[in-house]
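Just the one chain here, laid out as structure tokens, in the form predicted on its own.
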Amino acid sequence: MKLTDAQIQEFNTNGVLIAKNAMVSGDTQPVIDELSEFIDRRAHELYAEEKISDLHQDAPFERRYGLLYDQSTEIGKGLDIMHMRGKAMFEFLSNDNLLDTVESLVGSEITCNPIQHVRPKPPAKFDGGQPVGGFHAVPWHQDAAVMMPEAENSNVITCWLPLGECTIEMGCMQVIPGVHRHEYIRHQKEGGTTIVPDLMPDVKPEYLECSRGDLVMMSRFTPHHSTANLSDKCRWSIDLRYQPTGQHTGRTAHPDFVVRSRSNPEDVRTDYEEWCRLWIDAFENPRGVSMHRTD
């Protein structure tokens, strides 16, 4: 879905936009199926190791992960994009509906930034004695804080999309709109890469409730956080970043790749096996920089 002029203006003004119905259910269903298969496989492994006692095989996708996580937090080991390296996820990174929306903000030469995650956020009651929300309640931060300073001028757009309902009760994101033009705010390590409390903008936060098919787009300088999931369902989301090809990614330790090029279509990476090889090489032969910008 291409953004309208009004939507582009909203993004430029607020540093955040919810592009409603940017995608259809068929866009994300292969990813959900792939995640479901991974969770089922991990559940059977943990069951064989006697680390869980109930497979909850009949539970729906939005509930099963939380029920398994309650028995063993190891259910999520290896689940993130760069570790799981699923073919359906690789193909989704180049999804046309997704890239049509991104193109409205970064142009037609698009690179997939290597900072990318899939996030299952289980109900807070399953957080194993952690404070409400535990480490699944992300503190106030800017995405620029997890990038090298060399990417300060790169037009990196965060693309956050839910794989189901994302409500206030489920711990949806909150953002502080309209302050992204102030650029980078100092962060600290205490509390987990978070904005220095005394430097927090004095602006009323807004909740970003959204649903599967919607696409949340944010500036790298937009402060945001999430709260505890107080529902009985898991809040699933994919957290991606895209940018104009040729600009610094802010994460030289990990592989980026071209996903769309109107001028040089032969540059687009379509080789799934090569994508996997690049990630494996990045972990087995570390080089480059992966950093958080904190005091």
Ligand SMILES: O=C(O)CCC(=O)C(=O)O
Given for the second form:
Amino acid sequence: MKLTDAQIQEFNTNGVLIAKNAMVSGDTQPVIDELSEFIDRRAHELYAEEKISDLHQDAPFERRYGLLYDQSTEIGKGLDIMHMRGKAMFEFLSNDNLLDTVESLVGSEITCNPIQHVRPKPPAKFDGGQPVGGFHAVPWHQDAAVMMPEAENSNVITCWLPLGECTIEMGCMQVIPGVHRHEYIRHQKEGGTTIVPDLMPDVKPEYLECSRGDLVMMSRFTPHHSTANLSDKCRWSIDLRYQPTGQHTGRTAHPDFVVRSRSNPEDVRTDYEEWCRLWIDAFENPRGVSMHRTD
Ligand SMILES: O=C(O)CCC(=O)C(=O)O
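Moving on from the form predicted on its own, kindly provide the form predicted together with the ligand as a structure.
Starting with the chain above, the whole complex follows.
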């Protein structure tokens, strides 16, 4: 879905936009199916190793991960995009509805930035092992802080999409709108990569409640965080980043690739095996930078 002029203006003013119904359920269903298969396989492995005693085979997607995570946090091992390297996920990275929306903000030469995650955020009551400020309840930050300073001028857009309901109770994100033009704010390591507390903008945050099909788009300078999931369901989401081809990705250790090019369509990577090979090579032969930008 292309953004309207009003939506583009809203994004430019606030540094954040929820593009309602930018996608249809058919866009994310193959990814959900792939994640469900992965979880089922991991559950059977953990069961065989006697690390879990109940497979919760009949639990729906939004509940099963939490019920398994409660028995063994190892259920999440290998589930993130770069480790699981699922074919449906690879194909989703080039999804047309997603890229049509991205194109409205970055133009028609689009690279998929390698900073990307799938986040199953289990109910906090199952989450005793996660430190506050960890992957499940990220502290206040700008995405510019997880990139090298060389990418400060790259127009990297964060695309965050829920795979189910995402409410305040479930620990949806909160953003500080309208301050993205202030550019990079200093971050510190303590408490996770987070904005130095004294430098937090004095602006009322907004909650980003959304549903499957919606797409949250954020500037790299938009401060955001998320809180604990106080519901009984898992808050599933994917966060991806896209940028104009040729600009610095801020993460030279990991592979980026062209997902759309109107001028050189032959540059678009459609080879799933090659994408997998590039990630494996990045892990087996580390080079380049993957550090966060903190003091
Ligand atoms: O999903 C979340 O709770 C936080 C995501 C986030 O910080 C990001 O996508 O940059």
